[in-house]
Structures are given as structure tokens and as C-alpha cells.
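To begin, one chain is listed below as C-alpha cells, in the form predicted alone.
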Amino acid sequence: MKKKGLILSLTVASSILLATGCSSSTSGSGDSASGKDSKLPAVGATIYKFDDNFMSYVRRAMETSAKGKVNLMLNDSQNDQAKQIEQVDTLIAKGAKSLAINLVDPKAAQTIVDKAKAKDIPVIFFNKEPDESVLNGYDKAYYVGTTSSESGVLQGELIAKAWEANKDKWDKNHDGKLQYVLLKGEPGHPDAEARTKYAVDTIKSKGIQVEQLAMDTAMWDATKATEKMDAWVSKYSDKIEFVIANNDGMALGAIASLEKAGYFSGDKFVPVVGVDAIPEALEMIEKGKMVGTILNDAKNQGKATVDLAANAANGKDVLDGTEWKLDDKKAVRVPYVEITKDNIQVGKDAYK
């Protein structure tokens, strides 16, 4: 008899090691930070990568605005749209009250939404924004983000003055034309879309003649926009007048590309712009090595997104109490604003 109570204790040790050990890598980081307390409405989100450079100020802000007021459970999608529905699932099983949910692909938020609508479980997307239909088939269904436009519109008049005051040194084969490549996101993504055309745009309207020497997505990423941009190096070489980066983790990977080939030193230098205004971003504009970058503010994008889950997750309207407005495709949207050396600080403010 006693063998065998040992055999059952042994098995049933095992089985919570295990039921432990599935518990975590559902969630793929883990609940929060603010998560652990039972007591707290349990707010379920997913973010598409944890390791995407902007994300991960996103979900810093998440888990510091969600502290003392909801459980969240953070989970990281890896990029992959199928592990994302199967941790709404697991979400929904483990009573998340509301979800706040950052796409893997936009074309999935119907199916996010079908199984919330069926719970009856409010849902919050965040920083890619869904096709507006989905939105407007579920009263409980809301968006937080940006106008993808604007920033493009910023960074294209940001390209415009900087080139406009430089353009005796910068304007290398002196045709009066910018020769420019373009490091691209993700093919299909609302930002990645608007920012390539609008900035483009912006420049032309604004009397200046470009042409694209090359353009091709990196994903959003700075090792697959340094294997672009040493190909465009090697092809292109001081052809290149302008490197425009969809986002700075690309931005920052390009830099990487042109400090092999000897830019940034000396009287060899190519002006480089981004989008996101990330800290590491930052201290390359200090240093000379990127000519701006237009602020994504992710810590007031995490905090609207927090601050709407939580009153969903209560019963309240998504507002409640909040400083945040919807417009009338039911979003909040924060702005962006261009960042130069001449008001860096701002940059720099937005994530204290």
C-alpha cells in the first residue's frame, strides 16, 4: 500500500508540474508583471512579436498601466497567426473578461471577433488596425492606434527639410533629383502601406523630384534590412542620396549596413529617416548617424489600450474615466509627432 501511495503522489506531483509547465508556454512570456492577483478582472492580450523593437515599448507600457487594476495576460503570438486564435481560445477558457489583441495578420480579426461575440467578450485591437467592417459588426469591438497616414505625411515634409537644407551636399550627382531606397514592412499592413505612399507623396508635393533606386520589404526588421541595404550598398554605392525606413528597427539595421561600408566617418554619409522614435533610434539622431524620426508613442498607445480593456473587463463604457476619444470608426488615435535633433527631449519624454 505504501508503494503504491507513492506511485499516486509521484503522478499527481507530475501532473501539476506539467498543468504548470502548459500554463506558461500558453501564455508565451507568462501572465504580466501585473498579473497573479485572482481578484482583478483578467484582461487576455496577445501581441504579434514580443521581440519587435516598438512592441516591446508597447507591452512595457501595457504592464506598468495594467498594475493594480487588471490581471493581464500577456502572451507572445511568435508571428504566427494560428498560435494567436488557439491563445484567444485558451483566454477565453481562462475567463479573460475582455481581450485586447495586437494581429498577427489584420485578416484574422473576424475570426478573434466570432469567438468573443460568442462569449459576449469585449474586444480591443491594437496597433494593427482591423478592416472597419469588423468593427462595425460588434458593438463591443474597438481600436487603438494611429491615423497610418500621418505618419507618412510627417516623415515625407520631415525628408523635405532636411533635404531642402542640405541639398548642396546631399544631392551627390547634383541632378536635383533625390535618389532614394526604401526599406519597407510588412506587405499588406495599414502603416506599411500608408507610410511608403504618403511620405513619397508629401516629398513631390512639396516641389522635389525623387527617384526610387530600390524598394523592398524587410519585415519590420533591422537584420533583414541590413542584408537589403548591403545588397543596395554593393549595387548602388554613393548613388544612394536617401535611405527611408518604414519604421526604425528597420532604420537602425540599415546604419548597421552603411557603418561596414565606411559611411558615418569623415565626409562619407547618407541621411537616414525612420519611423517610432525608439530610444535606440534616439541616440542615433543625437550622434548625426539618422536625420529624424517621426514618435509612434508607445507608451500612451499601450496606455489607452490598458485603459479600455480594463473598463470593458469591468462593465463600464471604454471611456470611463479616461482622457481618450473615439472617432467614428470606434478607434482612439494617437498622434504622431516629428522628431529632430531640435526637439529630441520630446522623444526622450515619451518614454519616462
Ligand code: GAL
Contents of the next structure:
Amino acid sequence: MKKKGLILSLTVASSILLATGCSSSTSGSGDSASGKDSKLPAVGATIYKFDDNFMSYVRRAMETSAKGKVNLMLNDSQNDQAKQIEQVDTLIAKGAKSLAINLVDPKAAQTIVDKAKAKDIPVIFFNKEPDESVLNGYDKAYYVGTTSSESGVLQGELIAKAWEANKDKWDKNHDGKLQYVLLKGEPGHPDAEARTKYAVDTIKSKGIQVEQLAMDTAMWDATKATEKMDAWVSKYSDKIEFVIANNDGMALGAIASLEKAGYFSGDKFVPVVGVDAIPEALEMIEKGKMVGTILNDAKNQGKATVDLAANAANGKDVLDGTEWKLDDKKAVRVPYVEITKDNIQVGKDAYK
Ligand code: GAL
Ligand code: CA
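Can you now output the form predicted in complex with the ligand? The one shown was the form predicted alone.
Expanding to the full complex; the earlier chain stays at the top.
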């Protein structure tokens, strides 16, 4: 009996803890669970919104890398740039020795650099690349991410290869052209712009004629992608010969819509590709509902961000003791990798 009472009170206590933990991270001013050790140097961090599929993996990698190394004060900016600026003020006031910033709006980078520069605090931007001029204007500003265009080129190559191998079946109207719909990420986001341009340019450069039936943003979001795809499926139905998505979240949303319309059963099929290689997308590839994706290495981007921010917080050279390299734009760029059924394990290992 006594034991039961103890377990019960522990459960109540831990749910209270959980509840307060939750509210502090969503209110945007709390420390993350990964670090409250005041002896460690404080790193102030923001994620543009926690409710983003890919970023949740980057966040997890950051929390893992921070353990025992820095006190990571991690904030959810809830897709609100004004809120993020306030969070940066608070982080500086709380004594952050360096900042790791995933911008809401890439154009807000200068405002954040101005605040950091005034206090001589280094800033590591990650995932959303600021303009070159902003990084050039402050010797303690860096970027961790990818080469955005690379994901578009690799996705275009993947599409071209798959199309050449299957066009007897996939060119439904037999006009020799690839009719596609494209789900775009956030407009103005360097990844969304580059993926859209380079995927299509690369398909064309392989000598394949294309025709765009529709293109619209679904803001990286699965639910929004399902809505867009519902409309396109009812308008174009079997005229759609390829679904190109700027990320896996939207590819998954498109698949949900296509399934409702009877695709992926019997011989009703349309090829879908994405970017990121999140576990849910890898599952779809294994089930044959997705042709492939491009690995966006969340683990290494999260790790590199914390490695640089930790060094900066300790007053060291940002690359000290690491294997990362900076390019001539003061950026660490983690490579993308093409993923299909053939090398699916590469994707799985990256998200372990
Ligand atoms: C991209 C990623 C998207 C989304 C976006 C957020 O690199 O592919 O899924 O997370 O970053 O900025
Ligand atoms: Ca066609």
C-alpha cells in the first residue's frame, strides 16, 4: 500500500515537472532539459520552430552534443521573428557566451549580429543561411549548414535517372515530357529557392523535357502539402507524372493525399521524391511509395553547430579540436547524399 502511494506521488510530481518543462520551452525563455549545469559555459540557442520535422532531429543532435560540454539554453521561436529577437535579448542578458541561431526570417540576421557584436558575443547561424554580407560584417559570425544548390542538383539527378529507367510506364500521356507538380518550402528560404531551381534545371540538363503543371509553397509542412495535393489531384489527376517536394515532410503530405485518391494500390502509381531522409520517408521508400530522397544530415549539422558554439563560448578558435572545415564564406557545409532503396541504410544510420 505504502509503495503504491509513493509511486502515485512520484507520477504526479513527474507530470508536474513535465508540464513546467514543457511550458518553459514553449514560452521561449526556459533552458532546455539538456543543460542547467551553471559551471558549464552558457550557449544561447534558438530554433525557428520546434514543430518542424527536420529541425526536431537537428535539435535532438544539439542536445546530445551539448551534454557535459555547455549549458545549452534552447528556445522555440515559434515561427515568430519578433519573438526570436526578444529571446536573443534575454539570452544575452542571461549571460550567453555564444549564440547558435536558426533564424525565422533569413533577413533578420543583421539585427541579431548587431546585438551580438555590441557585446562581443560570437554567433553561429545554422540551417537558414544569412546573406554573405552579414557574415562578412562581423568576424565572430559563422554559418553551419549545407550547400543548398547541392540538394537540388542531387534531387534532379535522382529524378532523371528514375525517369529514364521507367518512362515506359511513367510517361502516362506518351508525349516524351515529364509533367510535374512541385511543392515548395518557405519562399525566400535559400534551401527552398535553390532546390526548386536546381532540381528542374538538372532534369533539363539531362536532356529530359519537362512541363510544370503546378507549383506552390506548402511551407515545409505535411498538412499544407496534403491540402495542395488534394486540389492538384482533383484538377489534373493522371496528368501528374511526378511529384517533386522540397522536403520529405511535404512529400509525406502528398503521399497521404495520393493514397486517398487510390494511388499506391493496384497499378495506380505516381513517383514522389523529397529531401531530408527523415525516418518516415525512409519507410515510404522501403514500401515503394517514394522513389527516393536526399539526405540532409541533421545529426552532423546539430553536432557542428554545438561544436563551434562551444569553442566560441570558451574563447577558442571555433574549429579547435574538431574536424570541421570553414569555406571562404565562414561556413561549415555538411554534404547531402542521394538515398534510394539501394542505399537506404545510409539514411537510417544518419538518423539513428
Ligand atoms: C531545410 C529542411 C526542411 C526544413 C527547413 C527549415 O533544410 O530540408 O525540412 O526543416 O530546413 O529551415
Ligand atoms: Ca508525359
